[in-house]
Every structure is written in C-alpha cells, then in structure tokens.
Amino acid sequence: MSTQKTATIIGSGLVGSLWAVYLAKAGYKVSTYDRRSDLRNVALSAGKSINLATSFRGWKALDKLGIGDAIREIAIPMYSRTIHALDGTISALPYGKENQAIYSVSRGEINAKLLEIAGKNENVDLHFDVDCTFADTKTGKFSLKNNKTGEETHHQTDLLFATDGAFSAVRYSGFQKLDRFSYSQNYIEDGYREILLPANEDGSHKLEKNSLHIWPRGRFMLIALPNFDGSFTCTLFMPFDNHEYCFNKLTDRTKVENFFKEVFPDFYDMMPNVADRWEEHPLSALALIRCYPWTNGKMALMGDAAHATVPFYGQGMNCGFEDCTVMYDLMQEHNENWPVIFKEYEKSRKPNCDAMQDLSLQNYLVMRDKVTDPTFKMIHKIEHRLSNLFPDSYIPLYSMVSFSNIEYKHALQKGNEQQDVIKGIIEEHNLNEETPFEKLDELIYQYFKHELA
C-alpha cells in the first residue's frame, strides 16, 4: 500500500501548474483539474490575451525550481517605458538601473510551458475539460463534471489548493458559504480591448523591441508589449462610458477609425486598418477580488482565487508565483504541519496582496496620465539619480516592487513617503528638466544625507 503524500489542485493556469511542480518537488503525488482544454494541444498565437510582465518575484519562484531559463527562452526583456505623446514626441523612462528589465511573455505560451514541465514529472497527473461543481473545506470532498461526457465524479483529498482564477468555483462552493467569510468583487470604470499590431513585411518590429510602449492620454491609454514574431500585443484601457472617449461610443467602424486618427495618430499611421481588426478581440471588464480567510480545513486559495487584481503594475502573475514560494518555504519551516502553514500563509500574504492591489490601481494613474507630467518626470529623474548615487540605500518604489522581494506593504508605504519628499523638494526649489545635476546632487545630499548615511 502506497504511503506517498497526495494533494489536489483545481485550476492548472499559471499558479496552479507552477504549484504542482513545487508540490511534486516536496514529494507529493499531485492531481490537477482544469475546466479548459489542454493548452499544450492548442496552436497559440500572439495577441490572444494581455501579455504578462515577468519581474523579480516571478523569476525567483521559477529559478527556485530551476526552470527560469526555460521561461526566459520565451520572454523578451523590456528595459524602459517608451512614451508616445499626442504630438508624436517619443521619450523613454528606464525601469531601473542599467540592464534591469521586466520581461514580456505571452500568457498562453508561459502557461503551456509550465504545463509541459509539470506533465513531465512522474508525480503530477494533469486532467482537463472538467468543472469543479462542489467542494467542502472541512472534509476535503469535491465533485467534478466532465465537460465532454457530462459524467460527474466524487473525490476526497487530504489537501486541496484552489488556483482556479478570479471567479473560482472552489471559492464559491467551499469558502463563500462559510460563516464570516469576507468577500468583495469591485469592477473599475474602465475596460480593455486588445489589438494585435502586426510585424513589418520582413518580420521586424514596427517599434523598439525591448521596451513597453505607452500612449498616455489622461483618462485612458494604449500600451504595447513585444512578441517574438515581430508583432506587438496592444491593449486599449478606457472607460466604458461617461467620458468624451469611451468604449460605448465606438459603435461602428468609422467612429473607431476617427478615434485612432484623433488620439493615437502615430499608431494609426502604423496600422491604418485598425478599425477592421477592432472586433477580433472582445471588450472585457476589470475587477479586483478581495476575500478572507484564504484557508479553511483542508483547502487554501492561491493566486487570483485569493487576490485577483487589475494589470497595471504587472504583478498579478508575479504575486501569484510569490504565493508559491511563500507556501513552499512555510512547508519547510513547519515540517508540513498544514494547519500551521495555512494560518501563517494567509496572515503574511493578505496584507501584502492588498497592498499589491493598491499599487496596481495607483500605477494606472501613473501610466495613463502622470508619465507626461513634468513633476512626475522630475521625480523619476531624481529617484534615478538617488539610486545611482546610493545603490545600497535608496530604492525607488518601482524597483522595490519589480526588482526586489521587499514586501508589497513595505514597498507601498516607503515608496510613497520617498516620492512625497522628492515632490516637496521639486516644488520648493522650482526644479525642472533644465536644472543641472550639480544642483540636484546638492539638494539630494542636503535632504537625504541622514537617511542614506
């Protein structure tokens, strides 16, 4: 009779497939179930969904398993934001220090690669085309319905991890009916639609390849992330209604074409048939999910099932991957005492994931509006200078979030405090782009000498 430890994962998306590899590494026999078909058997193309930006926390989770290089093969480094102004002016803002980058990767491709890695592990069994219809946190019982045959089966597990996304079936069935379970689902006023900017005829990129491109327009924005085939996955974020420019006013081909000619003229020049391609991807909504507790009995919520966010800091996947490293480290620390692990996991992750969601909303304002603001540009310039002068003492907010594993809650608090101080210096001394570095350095030493000593 086998005494091998067993675990079940509902949802084999990004977090579920990675967590399966972690559990297998710890010696568990893992079964995963997903309502979708096997992505490994699907012909993927660029532009199927918002490209993801892999940064430090994500790479840490992947490298801990020795699989980071396999993902780097399908990822493109982006070293800066390239800002496209309405008048056609282009400027670049580096993300961090020299050679620091976030990486553009197709959601479908990285998911398929993680499934491939998990599927090669003899301790992992992957199952697809099944819906979870019932889950009980106390007993570990759960039910599945085969989407092809309609057959329903009933199971029981010692551990069940819900990684089945923002609208988690496990959370709905197993958690949301529990006494004193807190849950909120808040849609923001904006939605998004994707557009695929094709490559040049020779297969080259129409824009700088190693950059994330942003067309900020105050209340809305267009972004573009590179793909290996020379195309860019572009996403328009904009209000659904109640604005001069909104999705619900773009009701026909002519209105779409006029919209791009008026507010994104340089993009229209690159893609004059944009109105013809407008309907290729659906108009989608954006929501934040907050809930607590994340664990009960034999079950735990991870990734979007626990803390779905909006995509404006590129931290949804990275945060979900960090869930895996935190849970795995707790397994080692507490010798797989799961009641203790679960409580420590939710206690440590909840405030940090709340902060991550706050950062995501805050960065939307930065991307769509502030990147063109002279004060923001000066804050960025001074922070970049501070980081170069005192690399071991001063870390800008973006670098804390994207290039370190400093807890999100500490990054949010410290980063905002730092930026408030710098904003005050700019206003007090009327600093601008013409201010020489000598003057900036003098003020930096004056205001930060004690903190950076």
Ligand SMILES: Cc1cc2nc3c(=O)[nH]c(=O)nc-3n(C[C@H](O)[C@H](O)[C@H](O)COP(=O)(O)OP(=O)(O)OC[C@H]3O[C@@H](n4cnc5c(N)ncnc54)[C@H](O)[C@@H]3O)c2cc1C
Given for the second form:
Amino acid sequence: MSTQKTATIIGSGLVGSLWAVYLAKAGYKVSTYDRRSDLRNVALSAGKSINLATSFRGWKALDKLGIGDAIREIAIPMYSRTIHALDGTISALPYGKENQAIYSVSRGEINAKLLEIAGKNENVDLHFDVDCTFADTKTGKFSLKNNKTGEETHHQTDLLFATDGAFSAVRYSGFQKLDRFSYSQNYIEDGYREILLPANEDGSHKLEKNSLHIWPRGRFMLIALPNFDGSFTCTLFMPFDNHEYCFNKLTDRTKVENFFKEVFPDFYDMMPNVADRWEEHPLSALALIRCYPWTNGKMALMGDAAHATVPFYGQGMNCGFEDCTVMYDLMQEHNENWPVIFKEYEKSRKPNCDAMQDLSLQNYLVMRDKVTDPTFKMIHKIEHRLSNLFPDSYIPLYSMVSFSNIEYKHALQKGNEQQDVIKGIIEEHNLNEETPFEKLDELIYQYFKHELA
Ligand SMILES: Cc1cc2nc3c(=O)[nH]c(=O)nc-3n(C[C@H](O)[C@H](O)[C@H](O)COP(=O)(O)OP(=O)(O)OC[C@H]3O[C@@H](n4cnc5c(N)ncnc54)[C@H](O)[C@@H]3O)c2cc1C
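Moving from the form predicted on its own, what structure would you give for the form predicted together with this ligand?
Below, the chain from earlier opens the complete complex, with every other chain and molecule after it.
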C-alpha cells in the first residue's frame, strides 16, 4: 500500500494551481478539482481575460518554486502610472525606484501556464469540469458533480484546501454553517467593464507600452494595461447608478459614444468604435468578502475563498500567492503538524489580509481622484526624494505593499503615518510644484534626518 501523503485542492485557479506545485514539492500526491474546463486546451487571446498586475509578493511565491522566469516570459513591466487628464495632458508618476515595476499579465495566460507547470509534475492530478457541491470540514468528506455527465461522486480526504474563489462552495457548504463562523460580503457601489483597445495597424501599442494608464475622473476612472500583441486591456470602473456618470445611464450606443467623447476624448480619438465594442464584455460587480476562521478540522480556505478584495491595489492574486509561501513556510517550521499549521496560518494571515482589503479600498480613492490632486502629487514627490536619500530607512506606502513583503498590516499603519507627517509639512510650509528642490531637501533633512539617518 502506498504511504505517500495525499492532499485535495478544490479550485485550480491562480492560487490552487500554484499551491498544487508547492504541495507536490513537499512530497504530497495532490488531486485538484475545478468546475471549469482545462484552460490549457483553450486558445487564449489578449482581451479574453482581465489583466493582472503582478508584484513582489507574487514573484516571491513563484521564484521560491523556480517558476518565476516562466511567468516573466508572459509579463510586461510597467514602471509608472501614466495619468491622462481631461484636457489631454499626460504625466507620469513612477511606481518606485528606477527599474522597479509591476507586471501586466493576462489572468487566463498565467493560470494556463501554472496549470501546465502543475500538470507536468507527476505528483499532481488535475481534474476539470467537476463542481464541488458539498464539503464537511470535520470528516474531510466532499462531493463532486461532473458537469458533463451529471454524475455525483463522494470522497474523503485527510487534507483539503479550498481555493475555489470568492464564492467558494467549500466555504459555503463546509464553513458558513459552523458555530461562530463570521462572514460578511459587501458589494461596493461600483462595477467594471472591460474594453479592448486594439493595436495600431503595424502591431505597435497606441500608448506607452511599459506603463499602467489611468484616466482619473473623480468618481470614476478608466485604466489600461498592456498586452504583447500591441493591444491594451482597459477597464472602466464606475458606479452602477445614482451618479451623473454611471453604468445604468449608458443604455444605448449613442449614450456610450457621447460619454467617451465627453469624459475620455483622447481615448475616443484612439478608439472611435468604442460604442460598437461596448457589449463585448459583461458589466461585473465588485465585492469584498471577510470571514473567520479560515481553517477547521481537515480543511483550509486560501486566496479569494478566504479574503476576496476589490482590485484597486492589484493585490488579490499577489496576496493569495503569499498565502502559499506562508503556509509552505509553516509546513517546514511545524514539521507538517497540520492542526498547528492551520492555527498559525489563520492567526498570522487574517490581520494582514484585512489590512490588504483596507488598502485596496483606500487605493481606489487614490487612483480615481487623488493622482490629480496637487497635495497627493507633492506627497509623492517628497516620498520619492526621501526614498532616494534614505533608501534603507524610508519606504513609501506603495513600495511597502508592491515592492516588499513587509506585512500588510505594518505597511498600512506605517505608510499612512508617514504620509500624514509629509502632508503636515506641505501644509505648514505651503509647498507646491514651484517649490525648489533645495528647499524640499532642507525640510526633509530638518524633519527626517534624525529619524532616518
Ligand atoms: C477586475 C479585476 C482586476 C484584478 N486585478 C488584479 C491585479 O492587478 N493584481 C492582483 O494581484 N489581483 C487582481 N485581481 C484579483 C485576482 O483576480 C484574484 O485575487 C485571484 O484570481 C484569486 O485567485 P484564486 O485562485 O483565489 O481564485 P480564482 O482565480 O477565482 O479561482 C477559483 C477557481 O475555483 C474554481 N471553482 C469555483 N467554484 C468551484 C466549485 N464549486 N468547484 C470546483 N471549482 C470551483 C473556479 O473555476 C476557478 O478556477 C483582480 C480581480 C478583478 C475582478
């Protein structure tokens, strides 16, 4: 009889497929089950799936397995945010120091690549077109329904990881009925719709390729992330209703066309047929899901199943990947004593993922509104200067979140404190775009020298 350790994963999306590779590395025979068909067999073209920004935490989790370079091949670095004002003015705000970038990658492509890597591992068995319909945390029993044949099968496992996304069936069936399980699901007022901005006729990009483009308009915004084929996957985030500009008012072709002409005229010039392409992607809602505990008996929630967030800090996947590194490190530390690992995992991750969700909400205001605000721009300028002068001791909030693995909870607290101090200096000394660099440096040394040197 085989004595190999076994584990089950429900959901082989981004986190599930990565976690399968981690468990296989630790010597487990892993079976994954996903309700979707096998993405590896689907021809993926740009614009068929949303684009994600991959940053430090994501790369760390991939590099730890030696698979980061395989993903880098399908990722485009974005070194700055390019801001498109209503009057057509363009400005760029670097994300970090020179060469620091976040990377645009298609969700479908990265998922297919991770499945390909997992599938090549002899310790991983991937199953598709099966829907998990039941899970019992205490006994490890779970049920699957084959989506093609309708057949239902019943199974039992010693270890089950639920990576079945924001609307997790394992969470619903196995966790939500447990005594003292806390759960909240909050939709924000805004939804999103994808739009594919095609390449120029010669295949080149219509906008700067190595940048994330933002058209901030106060209560709503359009963003664009580059693809390799010269196109950009764009996303319009906007309230569903009750605002001057909202999705529910864009009810016909003419209204869509007029909307773009009025609020994104430079985008309209690049894509005058935007109204014809409007229906190509559905209007989708955005929810934040918090719950606790994340583990019980033989089962654990990871990724969006534990902490789905709104996408404005580009951290959902990155954070889910970090769940994998944290869980894996705990496996080593506690010699695969799963009850202990589960407790430590949820205890350490929950406050950090709460902070990640708070950061995601906070950054929506930054992206759609504050990036054009003079005070925000000054804060950014001073933070940039501070991190150049004191690279080892001053790390701006964005960099803590996207270019480090400083715990999210510390990043949130420290980052906001730092920005408050700088805001105070700007107000006290009436600093603005015209303030000479020498004056800024003088103030920086005056306020920060002792703390940071
Ligand atoms: C518009 C948008 C933009 C985003 N941008 C970013 C970004 O820039 N950076 C970033 O880091 N994150 C981003 N995210 C978040 C990111 O997409 C998610 O955090 C990430 O996909 C979560 O991975 P997951 O594996 O936990 O869940 P998912 O990717 O949702 O995978 C869940 C898997 O489970 C399967 N499944 C579901 N139910 C069942 C069932 N009952 N039985 C079997 N299988 C099941 C699904 O088919 C799927 O394959 C964005 C999200 C959105 C919506």
